[in-house]
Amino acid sequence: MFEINKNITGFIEDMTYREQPYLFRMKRMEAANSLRQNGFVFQNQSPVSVKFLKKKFALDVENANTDIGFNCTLENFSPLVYCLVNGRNIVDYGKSDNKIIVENIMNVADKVNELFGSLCDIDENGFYALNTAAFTGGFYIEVPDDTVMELPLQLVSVFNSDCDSMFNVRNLIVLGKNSQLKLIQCDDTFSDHDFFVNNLTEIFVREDAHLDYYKLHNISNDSAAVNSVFIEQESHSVVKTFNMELNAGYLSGNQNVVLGGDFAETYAYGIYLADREQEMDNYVNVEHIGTDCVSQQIFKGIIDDSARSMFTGKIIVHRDSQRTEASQVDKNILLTSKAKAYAKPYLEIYADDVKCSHGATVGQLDEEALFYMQQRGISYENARKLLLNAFVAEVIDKINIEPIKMRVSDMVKKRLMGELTVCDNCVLRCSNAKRQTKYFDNI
């Protein structure tokens, strides 16, 4: 059981007597009580976080500046974007748009009162319980019923600070009965500091409403994210996530959804590229409750120098969950000896009338199709590059946003040629390959 440092249990206990609405304060007492009683419990994190969390970060950055000039510079796309400044402050850096509401959620402890944590067990998880005791904001999103929103919503999470922090960002998402909504979240900083990112986000799913969730990882090697993200789905409601992890020191997605409607859909798409000794983590947690539903989980990872991959995936149908489909799909690439990839496909069924089906492979670039493309004249670099580029590319082709598509698509390519630069002899064409890039210049 590890504890967490001294300057963490402060920063807690401080935020639990600050003033506050009542719904937080108790939320906040009960979390830092099972951290408490249950030491820090990692259920499903790799012990490589141990690492970070034993840093001495600063929790309490207030002071930001939050006239950061982000601008999205992907071409013809423009989406509705705010930013959330160090956890704290939201900007308003597009257009806005009056059909939905866009909240600090600090601000609305009364819009969800019912809510909030309704959908993760503090109990479950250290970075659980750490979120709910130390949050300082984060967004709080609502989308009426029957609105379509036809721009895509972009919230950004940006970590400026003098010094290496961490920063624990609370969002809570309703999308109302019939309603539709593509939502771009991602990180980013501005500061060569350290940062340990730990994001919870609960999202309602109304009857009838349609989300394509997209989240996207790519911050420094010597900086740590969880994105924990709790899905509840009501009837003919449709989820499509789009987990992107390109690069980090360690990096962990728990996605856990709940399929409480019938006919509900969810689909949970991911890439993960580690090199060097970067760890990367996903876990992926279906319940089927409801009946006639379908949910499908395809994850692909490729894995290069002493790096290390985890996939555990669940599928749980319950007895009265009939006609359900359900499938799960994890393949990994190693490129090296010392590269490590664990799957860990898991189902359990308790209905009778099923189509569920797993799965996972763990192994190196077919040596045949090299040798072939290198007897029609391409090099073993360039043959190697389009091999591993078109691993990928089922779940990069999955994307509904053309402009994302393309950049997640450029981002790869540059991140499989190393550090995410350009090579001017690669066979990959990028749609901007003359500019340079080392992030993901504010996506």
Second form
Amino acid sequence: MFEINKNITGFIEDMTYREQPYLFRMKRMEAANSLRQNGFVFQNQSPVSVKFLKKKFALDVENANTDIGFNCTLENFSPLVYCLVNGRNIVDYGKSDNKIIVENIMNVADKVNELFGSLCDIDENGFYALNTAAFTGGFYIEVPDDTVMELPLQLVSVFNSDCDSMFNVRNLIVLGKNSQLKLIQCDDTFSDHDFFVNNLTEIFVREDAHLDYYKLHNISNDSAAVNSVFIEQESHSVVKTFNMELNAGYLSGNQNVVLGGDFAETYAYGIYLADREQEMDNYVNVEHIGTDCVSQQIFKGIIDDSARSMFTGKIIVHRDSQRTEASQVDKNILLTSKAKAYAKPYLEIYADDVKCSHGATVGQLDEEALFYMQQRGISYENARKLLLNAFVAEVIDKINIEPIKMRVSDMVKKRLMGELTVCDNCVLRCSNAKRQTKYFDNI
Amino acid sequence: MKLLEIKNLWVSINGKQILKGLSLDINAGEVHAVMGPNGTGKSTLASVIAGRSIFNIDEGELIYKGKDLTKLSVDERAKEGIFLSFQYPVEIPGVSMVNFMRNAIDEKRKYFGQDPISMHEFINLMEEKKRLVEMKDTLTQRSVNEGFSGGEKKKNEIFQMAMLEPQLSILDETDSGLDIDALRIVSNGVNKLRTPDNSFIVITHYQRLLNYIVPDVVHVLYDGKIIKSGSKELAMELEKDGYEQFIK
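Starting from the form predicted alone above, please write out the structure of the form predicted together with the partner chain.
Every chain and every other molecule in the complex is listed next, the one we just looked at coming first.
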């Protein structure tokens, strides 16, 4: 059992006593009880994750400046943008669209009554319980039935504090029948302090709905993030998720997909680039309940220095889920002898008529290919970069928003060259470089 | 003018002696065939000239264009005009032929203080060289050698050779696994690249290739040494009577 530090426990107590809708108070109390009884349970209690959890974080960062200027400079890219400041206040940038509903989850307890917390089991993971007990706000997104969102929707979480802080952000997204949405989620830190972000997102995808969900993680080396996503898919729905883990001290992605309806498809793609002492963990769990569903997981990691990664991929095919097609691939390249990558496939298949495959590799760069390229006059350094880019290209090529594909590919290149992924004026510019003063002009 | 001089070369790998005092001089414009049974050091010779670091040079000299070749890295040797056509070309998934060739050409140009090649110029160059080896258009749009047949891979080697315009080309068993049509195409490609300045080392088991690429000198490599050199007729003799006649 792992003990979380005292100030987190205190904050949880405090949250249950605040004035709030009955639903949230009950959920918080259940979660607080679970934490008291079970302790703080989570899968990978590695030294790195525990180090971050033991840090002293402020939890009650109330007075954030909401006027933070935000300007994304991706060319040919003009999504709808909403900002969430310190997990509390939503700021929209004048381009709202009345086709969809975007609200702070704190204000819509009546709408989420049935859905809130219905996909995550708080006893399973301490981070789920912690989020449920201590969340301070988050996005509620509703795409009505038959609504096709032409523009992508970009949700930006901005964190700004004058001390080391922890944030618990809770999102809930509903895609109505036959609706379509492209969603981009990024976290940005606006100060040099260390942050621990614990995001939990529940997504309900109704019949025939399509969702593309991009998550870009690029936070400082002294910051940690846990991103837990729960997706429930009804029949004929299609979900693609893209997990781009470019920089963070500790990063843990939990993705749980339940294919409840028949003929649903889910594609989970991921890239993780870890170096120095960083740790990046991914846990993907796809549960086939309906028949004739397709699931695919492709994750690629490049691990440098003494960094560490862990990929746990689960596929569960229930007894009546006939004609299931499920595949899973996790490939890793280790650049040093101290780098570590763990790949753990778990397949539980109870149906007869299924096609399932899995593959995991951990290896070094192909020496023969390096020599071949050098023999053509390409320097060792350049050859190495070409090979590493090629390695992650399989995942990047799946991105179907061109400006994001270009930017991610560019960020990956810079990252592999050891440059910071700082891009002027763009919210994706999220590493711990010194912030330019122009961002604070509005204060 | 001497392009490459190899003097008393002793090479080992993991303590095992492969080359045992090999000497070879190649003048500009000459084609040298190196023949010999398996395991006598033919491919090792090619690798050592290209600069593969797993081999240990125990003794001897490698002089290329008057410079000590061992002082240059693999890519520097390539930029200086040494090209190795691999016996087993490597597949590089995810790196396109275009990107690969452009990097190679631009790095070489940079090495000689030239500006990068323009896209227009590059495309024209590719088209011209593709015709030389009768290469399908689609192949250059794919990843390097990925999913290429054996023959396509060998054609691709000659295509790359044509693109990079080397001064010393080493063909390491380029003929192995080629059918007669592919052999003709590959040989034609090589013959068109023969100039008074360019030299070739053609490593082969069979005399057949030498009907197409006619050598100036034929060497017999055995047990890490050249035991016999002669004119192109030597290849015929080897084909007819085998290597044993020269082994004492």
